[in-house]
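Okay, so here's just one chain, in structure tokens, the form predicted on its own.
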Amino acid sequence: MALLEVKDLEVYYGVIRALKGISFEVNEGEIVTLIGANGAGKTTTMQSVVGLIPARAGHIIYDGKDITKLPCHKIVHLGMTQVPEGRHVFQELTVYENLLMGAYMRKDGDIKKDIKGIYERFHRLEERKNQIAGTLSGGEQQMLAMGRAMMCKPKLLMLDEPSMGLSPLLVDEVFDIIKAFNKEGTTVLLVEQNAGKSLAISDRAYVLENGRIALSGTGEELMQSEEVKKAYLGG
């Protein structure tokens, strides 16, 4: 069953047509990746889905509801959250306060329990729970951004370039964590320039080129595609 359906989506920046009628879907329980070169429209797609950039045409259907015109905060209420490119943690707040901000819409009594669960997943965050977030390393800030997003208890977790700027060891750790979140029941939409890593963990993937879907298939199919190998995998 499709948790997210994007149908004929068009987005403009002024007179520039950034997305040219793209369509794709993310089924419940999947990891789906969007790959493409810089400027292909990946981040624009992500920001439009989550309500940060308005669509000029097309529809975004989430969990059976048309959310095309909904503002971002109402979309979060429905169970969708994003880890943006560049992490964007609250620099002046502590690690613990950042995690609390991830749960600011929740009314249940499990917030402290869920923070403990984040600490069990990210041991370095527990060690630094009283540290100002802006003083963390890049890898630690990425972990904090992911932990904060999971404090929303999302059905759909959207990650924009989670491996950017990280060491190879931390990249492996981030992708392991994404797989673990998915295995625990969170559907994932991933935008990532590291095509090899992202396709390897993806159920399905789409290639964006100049605001259009150029190719689609399973992660394995796209890894074996000569076109994808040449353009994105260094083959």
Second form
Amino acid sequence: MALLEVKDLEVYYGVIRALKGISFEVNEGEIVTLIGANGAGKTTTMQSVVGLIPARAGHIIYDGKDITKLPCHKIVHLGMTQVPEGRHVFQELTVYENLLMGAYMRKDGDIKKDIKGIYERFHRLEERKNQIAGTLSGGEQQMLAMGRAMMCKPKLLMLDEPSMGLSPLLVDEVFDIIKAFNKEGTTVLLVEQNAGKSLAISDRAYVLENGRIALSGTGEELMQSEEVKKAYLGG
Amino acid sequence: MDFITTLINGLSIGGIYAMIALGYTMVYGIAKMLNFAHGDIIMVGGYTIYVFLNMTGHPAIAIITAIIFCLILGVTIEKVAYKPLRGASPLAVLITAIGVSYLLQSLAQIIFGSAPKMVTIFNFGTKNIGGLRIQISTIVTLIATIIVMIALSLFVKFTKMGRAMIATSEDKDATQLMGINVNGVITVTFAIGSSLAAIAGLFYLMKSPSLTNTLGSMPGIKAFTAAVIGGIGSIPGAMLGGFLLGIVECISYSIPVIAPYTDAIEFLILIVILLVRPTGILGKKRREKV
Ligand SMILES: Nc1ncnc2c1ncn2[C@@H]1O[C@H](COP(=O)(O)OP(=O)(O)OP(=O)(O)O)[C@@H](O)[C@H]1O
Ligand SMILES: [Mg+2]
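Alt. form predicted together with its partner chain, vs. the form predicted on its own above:
Full complex below, order starting with the chain above.
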């Protein structure tokens, strides 16, 4: 059974129909990527799944439960969270406090230990643990946003364009980290413009065009597809 | 010497303004609305103290009851009047808040009539300290407001709920992604703001014991001014603005030529500061996010 199943999802902004009935699924343990041009509806999909934008029609099923109408914070409690587009770290809090916010709903005693784990993965964050997050560089903010999301211990981690605005070296690092998270058991739903790199690490992928799913397949299949090559892989 | 007395008085009234300003600024920061009924909570606190002081004769019981009553009232107002308007136009929310303000004032007038009530809670008298004649209640007010403010600052900085409040004021969506119920955070904010207003009501009555249904209006406006001067949304800003305004007020009152224009001077300062720094002294311009 799919961990996340989206069925005929429609989302409107006023009268604008941003998602015109899309369906896709993410199975436990997979990395699934949505690729698509600017304005295709990727962010809308992500925000709608996590309950930040209401669905007009369709269903979102998570772990066998219909979460279409649930408010965001309750969905997060079921075990999914998102690194939103543009990172959205808490600018006025320190790096350490941001990580604590990630663990807000946890009641286990491993929080300190897990923060150490995050620091081990992101050395830059440890060096800057008392720095106000608003003063971090874009790359550091991305690391923090990912670390903060991991502090929620999600079963399903959604990332919306994590490589946006990063240097090539850092982009590689971000994809490595996503792969590592996945190896450790986190299911990943990824939105990317960087189609080449994301398809390479994906089990399956969907191409979103104008609020519709235009193509789907394994990462490999899509990388070989002429349409994808032409539109998203630059040749 | 006179100047020191004036300064202490200024700090004391400033502390009261700061305490009320905190309610405005926290609610503005977190719920993104101007709660114009906030000043009237002070008045409700005053009447609650009046009623329970007459009933029980115990100031402590009266004060604690007033705090609890105002807390519940503030939270109820938020749930009934403001929460349904979340996402509505700011103007609709503002008009609602003004409506709530008139409602509270009218209810108080219907229940207690329009003649002022005299409320003497404590009789501290005055004392000579190092050649200064100072009202003990002034000192008590000053110390109490400082304690409350330190406690609030520690709460915001070092507790989970405090961090959730900062997070909510900054980014509601990201806060929800942490599994935090933003409505709960807003409720706590109203609870804190209204309790502080009740305490401000107490100190106001200690300063001038005459209680009417418009008791909260002027301090409400002054404290709002203080919050804007300090930078609306900023907790240290509200404290700074409150003390600043209180000191200006007392200095101005102590100079006979300008004393009648004190209120005008305070609002003039607001205008000047807003011209120089539109976000207030400690207000931040939200950094645009990429
Ligand atoms: N708040 C909004 N109000 C109105 N229209 C919106 C809003 N947010 C998004 N849209 C529209 O919905 C469509 C999908 O936007 P969305 O942000 O989901 O695209 P995206 O695929 O994430 O694009 P990008 O790659 O540029 O981030 C766009 O046409 C956009 O203009
Ligand atoms: Mg997007």
